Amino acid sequence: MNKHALITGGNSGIGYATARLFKDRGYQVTISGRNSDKLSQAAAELGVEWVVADMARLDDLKMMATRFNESGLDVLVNNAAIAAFMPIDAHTEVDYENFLNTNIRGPLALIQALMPALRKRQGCIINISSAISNNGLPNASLYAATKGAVDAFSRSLALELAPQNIRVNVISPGAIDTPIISKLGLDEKQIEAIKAHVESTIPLKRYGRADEVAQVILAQAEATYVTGAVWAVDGGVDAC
């Protein structure tokens, strides 16, 4: 029986690398995202199924979950999120709504909608957090708050769902070389300066790669005696 995996935010970065690795390991993979053009292109490259869904829209999440009513679901990777860095003075009501709905309510609502499918296969849930939840960063309080919430609700869900043999864990990436840094509105020189500074603070002295995070996501999915864990993939930052 083929194993089924749903990876949100699967059209680029960590989500794309994870979808590719799971596909290579024989999983039947579905990726989701908000941009149909980018999503369909990624799905064609990977040879996987795709569904357009916005993590901030509850109707989208319920619709996506129905795809697994009959087959059940073995692995959910809650990867999709939004990120932006801004001082506290710049936070707006729209920012709060977007961050909380996408990064906290969205993953929880998707898990809720997928519970029948996860129960059918005693599946596992892997939520993607961030090293920023344990390591402060200026201008990142709102983003860090949402990722800290992911760590917190995952531990509680792990205890709640353990009697049903549904495991819940977290992957906490550090500085990973993905397209997200290009979305910060900085020019190339500024980006290179930031990357050089960040690398100087990492014990391994380099950014991680998306495929390196994907390897740990797969390992966590297949580690059948692990639940309620937060695995850091950060080049040693959490040990500092």
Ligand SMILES: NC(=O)c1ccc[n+]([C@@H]2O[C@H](COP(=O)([O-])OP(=O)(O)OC[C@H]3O[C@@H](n4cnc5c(N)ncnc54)[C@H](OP(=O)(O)O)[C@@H]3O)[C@@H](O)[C@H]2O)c1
Second form
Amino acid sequence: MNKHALITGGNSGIGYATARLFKDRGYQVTISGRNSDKLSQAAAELGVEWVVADMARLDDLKMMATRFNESGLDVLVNNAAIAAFMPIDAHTEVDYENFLNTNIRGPLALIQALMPALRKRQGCIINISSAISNNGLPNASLYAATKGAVDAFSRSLALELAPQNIRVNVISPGAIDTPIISKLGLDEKQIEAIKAHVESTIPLKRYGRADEVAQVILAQAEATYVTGAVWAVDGGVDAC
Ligand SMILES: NC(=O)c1ccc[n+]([C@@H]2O[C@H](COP(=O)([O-])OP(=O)(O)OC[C@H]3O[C@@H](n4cnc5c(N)ncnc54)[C@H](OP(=O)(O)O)[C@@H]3O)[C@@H](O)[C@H]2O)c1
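Just the form predicted on its own so far, so send over the form predicted in complex with the ligand.
Time for the whole complex; same chain goes first.
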């Protein structure tokens, strides 16, 4: 029987590369996202199933979870997130809502909604956080707060769900070359300046690729004696 994997934010970047790798390895893959045009195009390219579900909308998450009631779910990759560079003075109420709901409440509520499906297959959960949890970055406090929360809730959930043989782990990417860079609210010049600075601080002296993160996500999904772990995929930044 094929294993089922659900990858949120699967139309772009790390999620897209992960969907491709899981599909290549024989998984039955579903990707989710908030934009049906982008999703359907990505799903057609990858040959996977797709479902529209906005991580900030609880009803969407509950609806998406019902798709797995019968089949069960082997792997959830909680990958979708938003990011932005914003000084503290610029945070608005809407920003707080968007970031907290999309990056923290969404992944947790999705896990909650999928518990029956995960129990059916003794599935595993992989939450994507960020190197920013341990390495400060100016003007990124709101995003950093949400990623620190992902590390924190994952460790507690790992202990809570271990007796049910449901593993919970984290992948913590460093600087990875994906479309997220163009969504940060920066102009081209700022992006180039940040990239050059960031690259100089990475021991391997380059940005990572989405497929390099996908390989580790797959390895973590199949590492049956690993739970409560945060694996860095960051070119050595965690060791600095
Ligand atoms: N790239 C990096 O350097 C880096 C570093 C550390 C951590 N990460 C983490 O890695 C994960 C993947 O990021 P990426 O770099 O691959 O970025 P990306 O290319 O921008 O992909 C993010 C995905 O999440 C989706 N998404 C955003 N908000 C959503 C919502 N409310 N509901 C449903 N889907 C939503 C996006 O959809 P749209 O296409 O509609 O925006 C997109 O498919 C994120 O959790 C990110 O925080 C990335």
